[in-house]
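The data below hold one chain only, encoded as structure tokens and taken in the form predicted alone.
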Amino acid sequence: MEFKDYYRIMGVSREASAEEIKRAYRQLARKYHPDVSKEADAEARFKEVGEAYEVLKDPEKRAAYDRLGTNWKAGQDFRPPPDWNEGFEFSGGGFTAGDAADYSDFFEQLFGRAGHARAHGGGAGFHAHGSDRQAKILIDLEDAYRGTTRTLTLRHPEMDAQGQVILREQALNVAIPRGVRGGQHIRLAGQGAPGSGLGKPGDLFLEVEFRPHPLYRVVGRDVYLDLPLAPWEAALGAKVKVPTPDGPVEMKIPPGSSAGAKLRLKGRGIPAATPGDFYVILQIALPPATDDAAHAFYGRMAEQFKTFNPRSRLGV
């Protein structure tokens, strides 16, 4: 997936106000648009552009797609890191199945989620309903099995008079429910957007999602681990520990298992009414031979297997 730079496309500076922003959309959307282009490319520029200012005029994409810094060139391969967006609330945002067509992977990996947030349908007069927002919020995968109580800093961009988009930030303690699932949405009532008048505000969603951890992967409640085994271990059986994020377990490790064996330890995943299942892949590390006895040792291990051949199955 390649980066988009966005300023660069609509031709403006990182600082510029958001008049100035409307200013050049006016004029690009005028210069590429299909109907009237001599541009050979104008439809493709048109979409860029729109998708340029889409992401520029809202206070909110501004903020977070600002955060992604200004190290990242256009065409670049890019990746998103796994922390970019937390603590940024988006309301309404996304796009809809009728204009998805028109915005890149680049929008759709960025923003793409953004659009769970619900607006609502208002009141009578000036007694609206606040909108309710969404943000993301990253755990430990240890916060799933234990619960806890994390505190969020959220950024609410605003514009200010220069029409200038700043950062309003706010801390709240959420509570981590023992249990919850990566993707799964914490509801924070009347923590959204403020209502009009003696509107309520709206809620705040918080999309949960898991650090990536050195030794777990995670796979909707299942947990899996690769696990290191001696030669000897595999080959006759042992008894070996085995981290889980709940804490040790002894585990039993049939004879004669094979390196990617999987292995179970039932209702050990992430917690539920029906658990999830930790799983165990077994590797096999080899010890090194960095001295003439163990030289000595892999030959004697040679001769005495000489008939196997591990790549048989090969057709070698």
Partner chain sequence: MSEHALTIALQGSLLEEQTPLSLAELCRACSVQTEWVMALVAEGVLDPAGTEPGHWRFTSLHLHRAGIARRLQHDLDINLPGIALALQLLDEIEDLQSRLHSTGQY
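Given the form predicted alone above, produce the structure of the same protein in the form predicted together with its partner chain.
We keep it simple here and write out only the one chain, dropping partners and molecules.
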């Protein structure tokens, strides 16, 4: 188990006041909130910061954590010393933020699993509809063109017979329908939380998100690709092979095409009753003038196009 340096995670000194810790938390939470942040590891950082704050904002937990001493380094293999929490009492909740599933092993070793879950519904003879759940599912753009099936594992905190919170794993094999768009939801009836009594289980809403693609960009149902051309292909026109998520196609480039021009392949975006379009945006790639022959050829071009001024629109 790795030691976690909560002070370093929060960017505060060990002497920081409660006010300073709160301010640091607010700033970091805004910076790394997964809905707002564009940082690549936002979600992981957000959870880490939430866990650090959970400990440092609570005088009891902070004092106990401080008692571990200053010799521990972040990431170091950690085992709590015997009697480390003597005189402290953490049981009975006090957890305000985050979910039980979010805390690290380090946290759980020190402070246990997050108290008691809020009870939904309840006692015998009471029939309540189970609550709905939401989760995200990452798919590739190609999956939206063909449809696929995905296996995902969801972890829910649940209460066992003793009232302790346990994590239940739920494995699901889900059909991803063809034509799904980013941000769209797949509703799985009855796959939410179980109902109590005779109540029906809730539904599971899966929000689809596309994994960033190395070639394509998606806007709604339309798909965009930057297509590099050789100067002569752009100038003279050409038939070139173009990749699409549905497989390569031949595309006609009209003569006299310029960089930045947009060509459309109608109906080759994400499939639907009214499918999206596929756009290529032209780029001109220059062959390098690395050897003498190429060098000489560029020289002859300069000679040939003496009157061509690429900067004429700039007024110079």
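Basically, rigid core = biggest C-alpha set you can superpose within 1.5 Å across the two forms. A quick note: this is a predicted structure, and the numbers were derived from the prediction, not measured. Numbering follows the first chain given and starts at 1.
Engineer: R67: CA shift of at least 2 Å between these two forms after core fit?
Structural biologist: Passes the 2 Å threshold, so yes.
Engineer: Any CA movement of 2 Å or more for L263 between these two forms, core superposed?
Structural biologist: L263 C-alpha, core-superposed: shift of less than 2 Å.
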